[in-house]
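First comes one chain, alone, set out as structure tokens in the form predicted on its own.
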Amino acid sequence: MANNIYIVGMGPGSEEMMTGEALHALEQSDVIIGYTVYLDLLGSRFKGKELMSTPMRQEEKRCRMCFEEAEKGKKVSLVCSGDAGIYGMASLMYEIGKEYKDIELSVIPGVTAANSGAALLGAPLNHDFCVISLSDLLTPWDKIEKRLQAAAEGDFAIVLYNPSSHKRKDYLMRACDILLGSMEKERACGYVENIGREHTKVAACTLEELRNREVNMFTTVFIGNSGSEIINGKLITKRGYQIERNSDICRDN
């Protein structure tokens, strides 16, 4: 459909972590827009595409390519990393769409990194948790102190994106020490670094542990909930089953 924009999110960005829909989006449009790592992630299949980025930091104006691409007549994708509703492009794509009231956007849901690192440890969000970011880019220290608060005395388990980058190095540290608050220091925890990419790594600690581990930005942290264990080196947060053990079986036959 001329005049329609996909704002596809692409998950980790290899091809077989994509859903279906988002490369049949991928597929139909003219021109692809997105930040340039995003954009190399795709590989080969999309370079026979028009291709369009910006540098970080400059998400507006990626967005507002996008809309005028569209009054072009042009099909258009807007790729984002994970899913472009989480911590992605979907919400200042409908803001600054309130200017361009004959193009329709559809958002194509994508892989997060909470769902992709999630797999990767075991089960770590098997009930109720809680997504923080530590970025305070967009949002004040303060406010996501207050958050990560309210997660431990909630007894949420807890997903962190972007717990450190090259100006944010102790952050981690810092929100440990917020939630050794109020939770033990053997709490299981873990953490993922570069999902679904190359040199894939995955460990499970606790949350002493954690306070002190070196991560990047591309490391996705996972606080279990205070039933949560490590069982043969996975992070598992229990659902609340009662299971009927093999040896209590025999002993009732």
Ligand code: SAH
Second form
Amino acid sequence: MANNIYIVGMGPGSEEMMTGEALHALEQSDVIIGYTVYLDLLGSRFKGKELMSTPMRQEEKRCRMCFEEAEKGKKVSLVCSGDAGIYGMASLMYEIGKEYKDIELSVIPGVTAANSGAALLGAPLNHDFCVISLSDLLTPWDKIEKRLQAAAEGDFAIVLYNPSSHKRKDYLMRACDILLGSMEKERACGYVENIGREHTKVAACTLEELRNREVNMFTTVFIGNSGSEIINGKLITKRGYQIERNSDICRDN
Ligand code: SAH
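Next up, can you give the form predicted together with S-adenosyl-L-homocysteine (SAH) of this protein, since the form predicted on its own came first?
The complete assembly is shown below, putting the previous chain first.
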């Protein structure tokens, strides 16, 4: 029978935010492979498993490790934070998988930072939205700029992944400057840091304020659309319902 590898989205960090299906896949596995930070987040529950890792930036090596372990007859899970198919390892696994015809792959969905971050901020994605990564490691910056401009032009709510890293400290500022070229500086925005982990931080602010905020590689940023509002500290993108306010009802009566 063909060996199977689970490509598991573990959600933002805490076990409560992992799906039952993801937990089940990990429990079924002999080996769990992933970036060290994610293996550490899994905690003691999976200490009995064989845990294998490669440093950051060695993604191809990590994927090959999965296939090699599966070929030995072991049940393997590859863990990614959030969802494995959103800036994760799922597509690379399918690309490399062409060389390993006997091994089947199953992607187990996870709660991506856009969802978990949106829930903490309120409801910033309750209309059409798009997701853009500011990392130019695998995408040229001029393409990222074009996508930011196009998203602004389309009046999408926008989620920014990878807004900063040690080497790319000013990328959020650069992205905000592009958006400020066509958006008003009061545009409702927000950001969330360390979702589902220790020291979670949630903030709503204007686009002008966002430009000067310090973010890091564990921050996800939200830009509202032209109708978004900060209501009682929460970032809200409206569906468009016409609501009757209580005061109107009282006056009419
Ligand atoms: N596959 C992941 C995304 C990996 S790209 C997912 O679906 O969520 C890495 C980026 O994801 C980070 O730079 C950050 O923008 C976001 N991110 C991932 N985990 C996060 C967390 N716990 N808190 C806040 N942002 C997070």
